[in-house]
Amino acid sequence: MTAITIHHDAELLSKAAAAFFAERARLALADHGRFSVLLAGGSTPRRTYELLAQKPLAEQIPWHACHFFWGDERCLPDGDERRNETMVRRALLDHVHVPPEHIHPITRCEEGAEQAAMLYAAELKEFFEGQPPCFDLIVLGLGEDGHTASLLPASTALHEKVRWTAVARRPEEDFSRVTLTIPVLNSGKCTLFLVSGRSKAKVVRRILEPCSGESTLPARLIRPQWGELLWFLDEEAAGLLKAQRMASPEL
């Protein structure tokens, strides 16, 4: 079941994916010990992780016990601006007190993108103990093709059934990237995208309301097994679905 909750701005929408992280967070230490989560780039996740940071969520979460994985990175230096670890660093996990140990990015690319996915990959099996990854939070983004981490439109990795991670690349980019697969997608306890702004309205129409013959785009794929698959939109990203969903309370 998708659940689809319309917050009047960014901002707004960002303030309540951030007490939503937190309580999540608060919830899985007190079920099992840990929070595992995996994380989006974009500017809509950024100002999310920029709140998570600050007081007063900042000193309600159990950081001692949260472990961060990332959806998708591009295969650039350590340090470039243009990969998703940077940004989150910058914007969350170099202000607060994480070990860092429980920071698990998409590095080591220099043997190519593949090696990079295998490695990861092995990560992954390490952690969940050789079965199958089962984040306690999944946190996407979607861009205006239809695309979510970096299952990019057309791309064969969206066809992957068995791998955890794979190789995608744009023809217009230099550098590969390593994404998570479907599978890894939906089998988590709570998927969460956070969409904003004018210029994804088209997209999240396409996505929450096709058209009889709509081509599947990418972000339609994640359709968890299990677990929650929630919809955090703001007023203009919401701007072209018809049916009336449910509007969050002002913050």
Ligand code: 6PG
Second form
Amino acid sequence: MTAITIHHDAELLSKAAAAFFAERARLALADHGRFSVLLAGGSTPRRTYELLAQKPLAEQIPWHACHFFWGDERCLPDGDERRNETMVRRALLDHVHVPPEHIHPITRCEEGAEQAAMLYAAELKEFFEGQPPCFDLIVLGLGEDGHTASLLPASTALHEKVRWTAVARRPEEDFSRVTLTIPVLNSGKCTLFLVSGRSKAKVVRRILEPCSGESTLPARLIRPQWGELLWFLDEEAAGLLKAQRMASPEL
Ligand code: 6PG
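The block above covers the form predicted on its own; next, return the form predicted together with the ligand.
Starting with the chain above, the whole complex follows.
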């Protein structure tokens, strides 16, 4: 099931995403005693993370039962401003009481991206007790080129069907990336894209209303096997969509 809701602006999109996160955390705790979430990097989700760290949500979310993973990471030294881990810690994790052992960043990149990818796959295997990863919530962003996580157009990682992690690299960057792969990203119980801004309108239309013969952009490969697929867009990002979508009841 794919659902698209359009929010007036980035702030209301972030508020809706934060409220949704909190609700999913409560449901997961009630259902199986923990909430596993895969976080996106980039700039769009930062405000959502900040709102989670503020009242009232910060007091409502069962932080003790939350387990945080990342959908991708830039292979840079711990604490580097460009790391997705750094952004999430500053926006959220430094302000709420998540047990440190429940925070699973992609690290040890200094040993090489391939090694970091292998180690993260092992960490996923341990957390999911040998079963394929099945996150309660997967949060994804969308690049203007249609990438998500670090599954970049034309990258070999896009076609990985077995391994849960892979190495990626953008030609313009002087560092590698580790990304989770399609098998993991399509195995979540709920996958939530957060996309805002006019600069994303074209790629949003290419993904949600593709022309025939449209090249398959990485984000179009996100088709959860059984979970929900939700798109939270602001009006700017949704600006080129033809179909009328359910306007979200603003919180
Ligand atoms: C990354 C992110 C990436 C991001 C998109 C959108 O490490 O860059 O994981 O997949 O979600 O590039 O980024 P913005 O939200 O900054 O537009």
